[in-house]
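As a starting point, one isolated chain is supplied in structure tokens, in the form predicted alone.
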Amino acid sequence: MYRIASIGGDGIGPEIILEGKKVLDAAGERFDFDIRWTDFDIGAERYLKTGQLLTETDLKELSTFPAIYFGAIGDERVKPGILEKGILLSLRFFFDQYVNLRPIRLLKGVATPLAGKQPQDIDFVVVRENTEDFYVGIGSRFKKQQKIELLIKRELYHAKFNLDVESDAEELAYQIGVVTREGARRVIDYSFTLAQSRKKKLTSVDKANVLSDIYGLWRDVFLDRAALHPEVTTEFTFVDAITMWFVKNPEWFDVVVTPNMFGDIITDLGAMIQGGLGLAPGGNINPTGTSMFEPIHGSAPKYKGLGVANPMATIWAGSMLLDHLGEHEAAGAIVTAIEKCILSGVVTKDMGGHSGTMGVGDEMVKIIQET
């Protein structure tokens, strides 16, 4: 029996999580395990009523669960960033979910915008560092009237210049990215372990040719860890180059490991080549702590309560949750059920079908029970 926390969140979140739970329960019945769900009221409604985002009680209770099943966050009544940073990012950081895992896989029956590519051509995984880089929140903005004088180091010219903001700039903003050796090491080690279980090929993404200090450290750590895994073929690619190769030759990749910001960008590209956000799951993983699994799409508030949202990414995220718990057979059965559901034409409007959210969930339950 597994105790799993459930956070529906905002917009379509509660609807798609409901279908996901239904499918996971069906998988549990077939593969002989039970899930005890505990629902948490965390999201925009509570924030608007009480001003609370995440409380100490929330975090203490959530820390007793091995995994969190998360729907979506975001509400047009709340200023952008408040819910996302105060809830979603706070959970990732509090539970030190340093791995963001994103499967990029084209399922049978799904159209890709890449001409001539088939399911066998698009099947790789992106491992994104999830707690460092430019997401650590170190930065600020200064306006002209503040008369701030900044010291800017110009390594290119081996000189230092004083910039008088009042005379030379109306406004200035800066953001500091942070990569630590330990932070890079642990996510790179995770990616090597994953590569060993797949095709033993690992691609590292950086921008060390320009941002040589921060991503030079990333590259140094990758080389250090690669020396311990001679059985894994490794390569480097710059982030701008990999966006081209994802489109031209996605079959080249197997496991890709990337710093936080670059991973945020290239996984959205990955979502599009695998068929869209409705088919894009994600995992926020702490291998020894509480992990969280979610679709990567937003809360789509205009579709709230209409029963038309696509639950497939959420259900696929549920498969990742079960795989993380060690229920590998059940996890595989759910992905197979998603594929069969698509091939049978039981899909929502965004995929060209006429089924509703509940109808897709019901069909997957049926497929799992009958297989």
Ligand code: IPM
Second form
Amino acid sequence: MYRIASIGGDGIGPEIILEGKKVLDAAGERFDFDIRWTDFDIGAERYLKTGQLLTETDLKELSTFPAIYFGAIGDERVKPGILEKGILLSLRFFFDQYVNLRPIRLLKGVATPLAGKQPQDIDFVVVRENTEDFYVGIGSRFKKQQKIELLIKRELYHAKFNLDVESDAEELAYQIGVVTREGARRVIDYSFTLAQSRKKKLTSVDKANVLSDIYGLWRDVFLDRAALHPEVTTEFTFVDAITMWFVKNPEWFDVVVTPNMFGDIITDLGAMIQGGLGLAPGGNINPTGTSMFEPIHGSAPKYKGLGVANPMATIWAGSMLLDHLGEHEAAGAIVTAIEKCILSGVVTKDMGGHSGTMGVGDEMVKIIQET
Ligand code: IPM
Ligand code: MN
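For comparison with the form predicted alone, produce the structure of the form predicted in complex with ligand IPM.
Expanding to the full complex; the earlier chain stays at the top.
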């Protein structure tokens, strides 16, 4: 028996989580385990009513679960950034989910925009560091007459643009990225272990040619840890270059480890080459704590309640959740069911089909029962 927390969230979140739970329950029945779900009412609706994003009680209760199944957050009535930072990023940080695992895999029957590429050519995993880098939230915006402007602004702006210190035009903002040796080490070690269980190739992403302090440290740690894993082939790529290679030669990659911000960007590219955001799952993992599994797409408020949203990314994220709990057979059966569902044409409109959200979930349950 597993106790799992679920947060449907906003927009299409609740509908797709409902299908996901249905499929995971079916897998449980088929493979002999039970899931006891506890739903949490976290999201825009509650925030608009009560002003609460995440309460201490939420966090205390959530911390008693090994995993959270998360739909999506984002609502047009709330200013961008509030829910994202106050809920999603806060959960990732609070539970120290330092691994953001994003499989980039072209399933059978799925169309990729990359000409001539087959499922065997697109099958790698991006391990995105999930707690550091430009996501640490250290930054500020300054207008004139604020003290610090005298320190930073004069130096930067005066010399460069010869602007008037008293003028509004001199508003300045900065954001600081942070990499720690330990923060890099733990996610890089996770990636080496993962690479060992796959094709034993690990690619590190950075921009050490320009941001040489922050990513210089990342590189040093990568080199240190690589020395302990001589059986794994390693390479460095710059983030700009890897966007080219993802498109041109995705078959080169096995496991890719990246700092947080670059990981955010390159996994949206990854999602497209595996068939779109409707097919891109992610796991936020703390190997010894509470982990969280979610589709990487957003809440698509436009489609809320219409029953047309594609639940496949969420269902795949559910498979990752089961894999994380050690239910490998059930996890594999779910991915196979997604493939079968696609091959039999039971897909939503975004994938060129006519099925609804629930239709896809029902079909998947049927396939798993027949497995
Ligand atoms: C993602 C999302 C989030 C991120 C946003 C919604 C905060 O884009 O999961 O990739 O930037 O990590
Ligand atoms: Mn993103």
